[in-house]
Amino acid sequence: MTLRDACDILQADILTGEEHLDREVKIVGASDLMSDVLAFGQPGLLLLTGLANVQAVRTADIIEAGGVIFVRGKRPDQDSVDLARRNGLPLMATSLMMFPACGRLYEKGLHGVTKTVSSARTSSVSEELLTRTFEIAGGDFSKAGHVSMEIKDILQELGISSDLIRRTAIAAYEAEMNIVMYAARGTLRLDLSPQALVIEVADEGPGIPDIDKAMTEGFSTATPEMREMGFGAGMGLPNIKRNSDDFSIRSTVGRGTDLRLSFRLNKGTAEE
């Protein structure tokens, strides 16, 4: 069937792509959760979701979806149907329960995913799905943190498992303290592809002279009014290495720092 067939056969408006909708539909996945699409994502897949966010066309567009309907009687921003009409992604929306909506579509003889991680489009894509460079300031207390909260956010909106946020969250705020503690100014920058999820943290500092000593567990150049923040007890880069899956870090005295942290998705799964 094609696009404007599963349109009528859910009652959906169509929001943006109208001219997309003689596209084939052979395959639908249902999901919620945008960590889920990204590891069973196949080209031309139509989507049915209820998260109608930003994400979730960001996600459909890197998974290549031949369109996506939001069920549930949800529908996206503005701005999410601009950014799904510039990519040339069909979007649409019923009122139909996820349920029903799927339940319409698999007795017309569409099929589902079938569970197989499509390397080849994985790697092809892996560059577009999610990049934020987020700017840090050094010495600014009042702030720190917020950079953090931020990747917790879009984290949880695309729906990654709670650990992973977690560890994530955990790594990007130290990694954050750590340039408003030391450093002029920093970046951090998250890219997220459908395989991993990575930090990379630059900042304009003092560097560091002794990474070993650095990564030892209470091991602290912190100044008495770092430490009485709370910080400053010598966690700080041991807490980011133990929960990333991959970290490396580099420094030049009197130039700065540079960390990489890298987190799996789909652990267990992504590996076959």
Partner chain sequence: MTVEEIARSLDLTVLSGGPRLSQPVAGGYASDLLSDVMANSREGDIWITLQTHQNIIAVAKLKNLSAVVLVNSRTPDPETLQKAEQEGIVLCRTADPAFVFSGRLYELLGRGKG
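Moving from the form predicted in complex with the partner chain to the form predicted alone:
Since only the chain itself is given, any partners or molecules it might have are not part of what comes next.
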């Protein structure tokens, strides 16, 4: 099915990306929780969501979605449309509710996500070590996701495999959102060598009193504001660990939390 077909089926308006409407999509996912989209989304996914803000666009870009259809008559603001246009992400909008929209697409042969898939492709980079450090301000939701998208752009320019870029960007995005949501400030450091890509995150936040509980899917201390942004489903730290080859966490109550994420560049196995 093409995006044009999906628009016709859902009687959707095209907001941006008219030149990409012949793009093929094979799976559809529906959610207003962006952590769930990061956890279970796949490249080429047609995302249906009622979350009409910039975080939905950034999340769709991170997972390399084929397009986004906003349901329930929701429409993103101009900044979100401009971001999608710059990144070649088609945006559409339908007045249909989420359930009937999914049902119509399913009837026409478009199926949903059943499992996550990891590619077996390998990556190669030059012998030169790349190091970048990013400052992240707590509480600034307007800029949340900028660092992760910049990291994605850097890795694309270096020719890193798309699977590794996607896993790295998802983990970085979740880590960045944790700083924005819970800490006063933090730093994210990217180190790239021919053998591995390492991300180290340090924040000045409240710390985590029970790391085991925090690593449990579904556990969340998110505020209503955070949930309005599509986060707070209790998938952040589990998503980071799932997408990393090696993961470690240290936290001191009252001082902050440190993460170390490692991604092997010569990983040769895949989940089937």
